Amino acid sequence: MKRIKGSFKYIFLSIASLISVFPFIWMVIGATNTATDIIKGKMTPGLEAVNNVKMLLEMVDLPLVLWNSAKIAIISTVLLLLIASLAGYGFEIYRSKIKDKVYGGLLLTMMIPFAALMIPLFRMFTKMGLLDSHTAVILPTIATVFMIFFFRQNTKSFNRELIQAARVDGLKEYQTFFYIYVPTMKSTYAAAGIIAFMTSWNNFLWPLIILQTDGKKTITLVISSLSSAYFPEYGVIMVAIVIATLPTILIFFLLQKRFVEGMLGSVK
């Protein structure tokens, strides 16, 4: 009976894995076929991969678009990790009478949908003269309540005796943070870094609103413009999606072990 139950479990997990991986398989196969083949539902690899890449390079300045996405994602991730970890560290380590009230207020802002913030943000950045700039894309992403919450929760497992020892040894507060806290919490930083990079890399709505010049657009906006053509070249679009997916997959697999540790809240 146990063997039958075990077999059903593995069959169910295999089917679920296949369903979850299918979009990626279809994406890669589609990148090797023509638009007509994809529309017909062809599910076998074709011979059009090179032609699709050539067409993509003719239609899009791919190095510039990837550079725009990479620049925005890297700067956003670095600043977000710094600000969120400082906030999470401060909320958890330091004592204050109003700390929990301020933290509760921050958590309540998570209930506000981004759609409600778009118009005020757009008007603010327009008045600041930052419309159609990467700075306007980056600034709203450098401090999120979720990341502050994530760092504070992980800081609960941080050994406070290390801070006391650092203070006894004469380290200043910023030295304790950068020399003791940051290296100890590297798994948390890795997990948060992956989430922040993937979120920024895949960000679509806000860049669509704020970026207007073709030379400043990101890969997600370019893929969207390719699919809005009168007769979309689905093979070319699939190639663009494959290329856009590679950086996030690469970073995830490089930091996979740290990601799991960070999500579990472990401290090393």
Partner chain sequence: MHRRHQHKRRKNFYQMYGWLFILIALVLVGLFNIYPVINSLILSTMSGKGVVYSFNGLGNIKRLFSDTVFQTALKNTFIFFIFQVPIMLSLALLIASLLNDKKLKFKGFFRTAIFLPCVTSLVAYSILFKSMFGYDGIINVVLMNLHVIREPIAWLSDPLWAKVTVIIAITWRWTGYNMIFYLAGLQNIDPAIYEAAEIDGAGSFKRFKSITVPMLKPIILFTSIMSTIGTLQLFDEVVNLTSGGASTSSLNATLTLSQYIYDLSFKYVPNFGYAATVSYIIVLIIAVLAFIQFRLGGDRDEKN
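Coords for the form predicted together with its partner chain, given the form predicted on its own:
FYI, this one's just the chain on its own, none of its partners or other molecules.
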């Protein structure tokens, strides 16, 4: 009985894993096939990879598009980590009744859906003359309340005696933050960094609203517009999807351990 139960567990987890991984295999195989083969459900690799890459390069300025995505994602990740960690640290280390109330208010704003913000934000950036600019894509994403929450939760496990020691040693408060807090919280930064980078790299709705000229567009926008054609060139699109997914997969595998550690900290 116990053995049957045990093997059921493995079968269930194997099926779940297969379902989770299958679309990735599908996307890599698809990148080597023609659109017709993909639509017909061909599951073996083909010989069209080079051709698909060539077609993609003819259809879009790929280096520029990737550069746009990378620039936006890196700048917003760095700024977001700085701003959110400062705030998370500030709320937890310098606790006071008023700050706790302000923090509670901030958490409430987490429930505001982006749909309710996008029209006023669009009008605001239009007035500022920032329509079709990367600045407008980045700005609303760098103050994410979830990240402030994430850093505050993780700061609870930060050893406060280090702060006392730093104060005795005559370090200024901001020095304590940059020289002691930041290096000890590497895992938290790594986890938050992965989430922030992926969110920005994969962002769709807001860039879709703000970015209008082709030269400004990100990889996500390009993939979406390629697939909305009447006869989508799936082989070409799959190549684009593989390229767009590679950075996030790489980052995930490189920092996986840190990532899981960081997530653990957030629910303590």
